[in-house]
Ligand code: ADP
Amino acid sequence: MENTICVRMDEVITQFAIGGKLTESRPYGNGHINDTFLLTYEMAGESKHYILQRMNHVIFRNPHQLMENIVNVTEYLQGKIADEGGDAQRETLNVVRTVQGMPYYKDSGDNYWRVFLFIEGTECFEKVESAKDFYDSAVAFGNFQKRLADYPAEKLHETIPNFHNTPSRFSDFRNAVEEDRMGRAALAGKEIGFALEREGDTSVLTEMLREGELPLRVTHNDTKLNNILFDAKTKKAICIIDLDTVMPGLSLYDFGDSIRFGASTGAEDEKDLDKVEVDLDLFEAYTRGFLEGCGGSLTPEEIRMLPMGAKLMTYECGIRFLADYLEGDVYFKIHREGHNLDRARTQFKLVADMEKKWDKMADIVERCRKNLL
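Structure of the chain above on its own, please, the form predicted on its own.
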C-alpha cells in the first residue's frame, strides 16, 4: 500500500501549481483519517514547505463538496483577516490549486489529493496541559465563530450528513439495541438504560434550531486542541486547521465538543470511572475564552444553552460509542476487548456529573457573560 501511495504521489505532485524543485517528501503528523505528507521545495536558494494530503473518500464521500466548503470558508476568512490587519497566510489555511485551477486532483487510481501552504513556525498540542492552554484554544475557536458569524451557513454542504443530529444518532443507537447483532446488549444493560432515559434531551437543540430560537452557524465540528496551530515563539493560538467537517450547525456543537474532550479529568477510555468528572475550573476557563473569542457574536439564547451543548455533545458521543460496541466495533478503532463500551461509560459518567453540577455550570456561564459586558 505504501509503495502504491508513493507511485501516486509522483503522479500527483506535478499537477499542483508549485514553483521550484521538490527536494523531500515525508509522512507528517499523526492524523487517522487522511494520509498527510510534508513537501519541501527549493526555489532561488530558499526552502518552502507544503502539506499534501490524500483525502479519505470512504469517510468523506463527496470530496468535491468538501473542498468547495474549505475553499469558500478559507477565502472568506482570508478577507476577514486582511481587513483586521492580520496575516492571511498564517491565520487560516490556504489551498494551493492545480495547474488546471482546481482545489484538488483526482489521480489515476481514483484517489483525491489536495495541497495547503505549510504554516511555518507553529506547533500543536495533543492534550490540555493547563487551564491557559484550554482558555487559549477557546479564544481561537470563539474567534473562528466571530469571523464567520455573517457567512451564509446554509450554503455549505454537509460533508457527513446528520453528523450532530442527535435525534438521528439516537435512532441509530436504538436500532443497534433492537438488532443486538453481536449479542452484547446484556453486557451493557446499565448503559443502555442510561441512554434511553435521556431520550427527551436529544431533540432540545434541533427543535430550538427548527423554531428559530438558535441561529444556524458555520461550525468546525472537531474542536480539539490538536486542531489549532500555536505560534512556536509567542505560544499564541493563530490558526484553526482540519476543516473537513466544517458545515452548517450550531455554535453549541463546537463549544460542547471542546468541553467533552478537554474538561474531563479522565481519559476518553478510562476504565476507572472514579477518575472521571467535569473539571469546573477548566469549564470556566473555556467558557470565558470562548465568549471572549466570539466577541459578542452569540445570541443571549446561545449563551444560556452552553451547558446543554456540553451535555448533549457528550451524550451523543456516548451513544455513538455504545452503538458501535453493540454492532461489533465497526466504526471506531479499538485496542482491547470492550474498548467502545469503556468509552461509552466515560461519556455517560461525564453526563451524569454535568447533571449534578448543572446549576454551577449555569452560574459559571452567567458570570462569564457578565464579565464581558
Given for the second form:
Amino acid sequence: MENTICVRMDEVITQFAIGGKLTESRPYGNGHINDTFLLTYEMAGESKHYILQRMNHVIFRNPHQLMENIVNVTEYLQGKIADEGGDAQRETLNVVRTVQGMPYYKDSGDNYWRVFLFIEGTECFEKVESAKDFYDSAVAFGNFQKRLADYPAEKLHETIPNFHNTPSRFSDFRNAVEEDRMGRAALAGKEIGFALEREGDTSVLTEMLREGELPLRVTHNDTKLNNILFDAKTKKAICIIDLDTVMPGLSLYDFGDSIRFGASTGAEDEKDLDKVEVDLDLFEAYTRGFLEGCGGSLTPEEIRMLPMGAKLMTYECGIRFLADYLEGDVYFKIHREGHNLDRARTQFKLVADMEKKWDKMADIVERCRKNLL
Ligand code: ADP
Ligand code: GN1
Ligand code: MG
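For the form predicted in complex with this ligand instead of the form predicted on its own, what are the coordinates?
Below is the whole assembly, all chains and molecules, this chain first.
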C-alpha cells in the first residue's frame, strides 16, 4: 500500500462516526476501480467490520454527486426492502456518515473517502461455482432493476457520461489506436483488427434506444459477479453492491455485463484462450433468472435483443481494456505487464464464440421467454 494512503487513512478513520477501537485495516476485494479496505473495530468484546473506500475521483469526476446518487438510491432501496419484510441493513448498502453528517470525507490531500457497513456472513465470487448461484445472481440483478423501476430517474446524476454508449467507446478506442501513445499498437495488431471489423455492430442498441424501440430504465451498469454478495449460510444472492454507476440505461447492459463475466468458462484475465468460451448452460441459467427477477417487465424487443446485449457488452469491455492498454494502463488497475491486453483478448475470444453460438443463444432466450408465460 502506498505510504501516503496509510498516513491519510489515520486522518480519515477518525472522521467517520464509528464507535470502538480500530484494531485492523487491510486492503480488500478485487475491484478494478476504487481502493477498498476492511476495517475491524472492537467494542465491548465484540468485533465489527466496515468497508472503507478511497473513491477513484479521476474516473468519477464529481464524488459529491456520486455520493448523492448512492445515498438516494440506497435509502430508496432500504424503504422497499423494509416494505417487503426484508433486512435493510443486509440487502443493500448502508452509508456510514462522518462526524459532520456528510456521506463522504475529503482529506487534506484531496482524496475522497466513504464508509459502508460491512455485510457480515457473506461471500463474493470471482468465478461462477454452480449454475444455481448464477441463476440466483440473475434473479437478484433483475430484482434490483425491478425495485428501481419507479425511482425518479431525473434525480440521478450521470456519474460517467456515455458509460455504455458503445459508439462513443469505439471512438475513444479508435483515437487511442491512432495516437498510440505508448507505441504498443504493433503488439496488438490482431486485436485492433478484430475490434475495427465490428464497428458496424456498435450502434445497434443506441439506435434502438433513439428510435424508442428499447426503454430507458434505471440500471446498475456494472453487473459482474463480484458486485453481488451471497449469504454464506443460505447461499442466496442477497446484496447488490458497487452502486457507483447506477444511472439510466438499458436492461440489456445489465444482462450483457453479467454474461460476459459470469458465463465465461475462464477468468477475465485468463492467458490461455483455449480455456475461454461461453458456457451455454450458464447463459441459460442467467437468462431464466434475469427474466424472472425482472418480474415479466421486459418488453418483447428487449428479450429478443438479449444475445446482442451480451455480445455488445463483451465487445465494449474488450475495446475499453484494449484502449487502456494502448494508453498506458491509466484506467483499470493492473497487476502484471500486459494485463489489460490479456483482458481484451478474453473478451474478444468470447465475442467470437458468441458469434459462433448465436443461433443457440437466440433459441435459449426464446425457450426462457416461453417458459415464463
Ligand atoms: P470497485 O468499484 O473497485 O469494484 P466495490 O465497491 O465493488 O469496488 O468493492 C470491492 C469489493 O469489496 C467487492 O467486490 C466486495 O468483495 C467487497 N465489498 C464492497 N462493499 C462491501 C460491503 N458493504 N460488505 C462486504 N463486502 C464488500
Ligand atoms: C470495472 O469497478 P469494477 O471492478 O466492478 C468497471 C466496469 C468493467 C469492469 C471490468 C466504473 O468494474 O465497467 O466492466 O471493471 N467499472 C467502471 O471488469 O469503469
Ligand atoms: Mg466492484
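Whichever C-alpha set is largest while still superposing within 1.5 Å between the two forms counts as the rigid core. If you're wondering where the values come from, they're calculated on a predicted model, not measured in any experiment. Numbering follows the first chain given and starts at 1.
Once you line up the core between the two forms, the Cα of residue 356 stays within less than 2 Å of where it was. Once both forms are fitted on their core, the CA shift for residue 288 between the two forms remains under 2 Å. After superposition on the rigid core, the Cα atom of residue 271 is displaced by less than 2 Å between the two forms.
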